[in-house]
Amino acid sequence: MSESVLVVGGGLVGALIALRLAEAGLPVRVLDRDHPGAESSSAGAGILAAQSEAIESGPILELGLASRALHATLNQELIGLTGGGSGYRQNGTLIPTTEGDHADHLAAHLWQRTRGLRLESLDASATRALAPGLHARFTSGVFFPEDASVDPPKLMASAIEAAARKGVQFEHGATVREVMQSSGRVTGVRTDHATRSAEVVVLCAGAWSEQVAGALDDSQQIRPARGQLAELALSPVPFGPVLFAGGGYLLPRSDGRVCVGSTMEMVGFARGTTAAGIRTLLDRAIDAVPALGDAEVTRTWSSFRPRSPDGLPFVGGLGVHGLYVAAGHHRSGILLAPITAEIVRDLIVDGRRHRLLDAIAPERFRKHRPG
């Protein structure tokens, strides 16, 4: 059986790439080792912190800003196609500060104003207006009003449905072991059960991408970074924006849930949560917003972020005609998924290279592969 395009991995990046390629008229099949969206795409927090987590100007900031804007239009597109949307909310992100550290936090981000980006230095009154539940030691804040958030399970479900409505075929339980190639061209993939022919293969297997033979080389390592998260329920939630405090974050949902994250542990593919990890999350949350001490713990979970050697994704061609990768997004997979899908679509459909592709292209690590 031959396909025009095989996408290996049905997370958010893979689903959106499949959607964009199907819109361009290509027959697309997504192969996933589990159910599409079962791993980090549905397990992440969904913070679109293009500004508040930016430490410097450069290509990654530009990609994050462009993709954050695409999330707003993607939400409307998904509502039109499926009725579901992504749960997109432009609720902003807030770094609560004290008298002792406000100047440092502000200075670390003030360069953004030279780029015409919005951020606000808040006094005590303005900070309390946004987050009345903050601990009393927080007397100020740095606010990024254009940062936003999505609800990952809702976004993932809508993206899969939208792609399916455009003709994309999703196949679960299909573990891809190897990308097949001949004479410098991709010919398909080998799964546990069969060899599947294709003219184009896009590797989007997240933390498992390195386990697919014949694609990445030894320099392009993608390692799983486990993140533990917790969900609390408290009504009303005593803050509106996403809070970055104490080395973690608190993300309020519109229905009274609060997502608390996250750890980062290089423990391989060891699943599950730990007492120490969850205690760290809860301690941070209650320290920042004392009222969360009375919240119900409704869920704890972990996921594997795909981390490259420099923490930036691999997006682009892999030196074999018809073979592409979109993986290694680490903590920015949900944020960068829309722009990644457009970059890969443009490469495949008409060979157009995004002006910022070099920063995330796999060639930056790629060793020479003879032949």
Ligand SMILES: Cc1cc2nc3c(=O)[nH]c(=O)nc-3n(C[C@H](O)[C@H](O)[C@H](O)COP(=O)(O)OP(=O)(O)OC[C@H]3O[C@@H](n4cnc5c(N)ncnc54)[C@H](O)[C@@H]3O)c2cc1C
Contents of the next structure:
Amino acid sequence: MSESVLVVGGGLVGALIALRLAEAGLPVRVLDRDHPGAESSSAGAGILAAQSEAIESGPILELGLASRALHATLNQELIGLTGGGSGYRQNGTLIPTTEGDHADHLAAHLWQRTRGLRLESLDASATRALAPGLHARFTSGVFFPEDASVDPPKLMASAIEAAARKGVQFEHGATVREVMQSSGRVTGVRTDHATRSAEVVVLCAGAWSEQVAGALDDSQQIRPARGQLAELALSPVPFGPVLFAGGGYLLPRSDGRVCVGSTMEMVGFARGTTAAGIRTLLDRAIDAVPALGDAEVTRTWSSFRPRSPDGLPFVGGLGVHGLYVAAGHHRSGILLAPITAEIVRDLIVDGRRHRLLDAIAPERFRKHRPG
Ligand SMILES: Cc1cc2nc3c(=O)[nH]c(=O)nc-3n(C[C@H](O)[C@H](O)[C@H](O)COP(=O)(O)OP(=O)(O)OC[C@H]3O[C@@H](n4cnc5c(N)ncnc54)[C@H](O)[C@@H]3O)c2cc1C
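Follow the form predicted alone with the form predicted in complex with the named molecule, if you could.
Everything in the complex follows now, all chains and molecules, and the chain you saw is the first one.
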């Protein structure tokens, strides 16, 4: 059987790439070793923090801004195609500050205004209006009104359904072991059960991408970075924007749930949550918003961010005709998936290189080696 395009991995990155390629008229099949959406893309918090997490200008800020804008239109597109949408909300992100640290937080982000971006320095009453439940020591804040959030399981389910409606075939339980090539061209993949032919292969296996032989080289490392999360329920939630406080975040959902994140642990692929990890999250949450001490703990879980050596994704061709990668999005894969899908579609369909591709090109480490 000859497939035109095989996408390895059905997380958000793989599903949106498949959707865009199918829209361009290519026959696309997504192979997932478990089921599409099984891993990080359904587990992440879903903050689209293009601005509040940016402490310098550069390609990652530009990619984040472009992708944040695409999320708003993607939500409408998914509602139109599936009725479901992504749970997109432009509720902004807020860094609550104290008298002692407000100036520092503001200075760390004020440069964004020269780039034409909106951010607001809030006094006590404006901070309290957005987040009445904040601890009294927070007498000010830095607010990013255009940052947003999505509900990852909802987004993931809608993306899969939309892609399927455009003709993408999803295959569960298909573990890809190796990418096959001959005379500088990709020829397909080898799974546990069969060899599958393809003219184009796109590797989107998240934190597991290195385990697929024949694609990445030694300079293109992707390691798992475990993150633990907790979900609380409190009605009403006493804050509107996503809060960044105490080294973590609190993300309010529209239905009274609050997602509390997250740890960053290099523990390989050890699944699960730990007492110390969850304690850290809950301590931070209650410290920032004391009323959360009365909230019900409804869920705890963990997943694996795909982390490259510089924290930026690998997106682009792998030096073999027809072989591409889109993986290693680390802490920002939900934010960056829409722009990644457009970049990969432009490369595969039109041979067009995005102006920011050099910063995330897979060969960026190799290029700087002596000799
Ligand atoms: C705790 C936590 C919080 C996060 N919060 C945010 C956030 O707020 N905002 C944000 O932008 N990002 C966030 N992220 C990061 C984001 O979730 C990831 O960067 C993103 O989901 C990666 O998407 P992906 O499609 O590359 O990988 P995944 O979603 O992990 O998908 C990879 C897929 O590949 C499949 N697969 C693996 N190996 C094989 C194989 N050999 N053959 C076939 N299939 C295979 C897997 O089954 C899986 O379905 C968070 C991550 C974590 C862990």
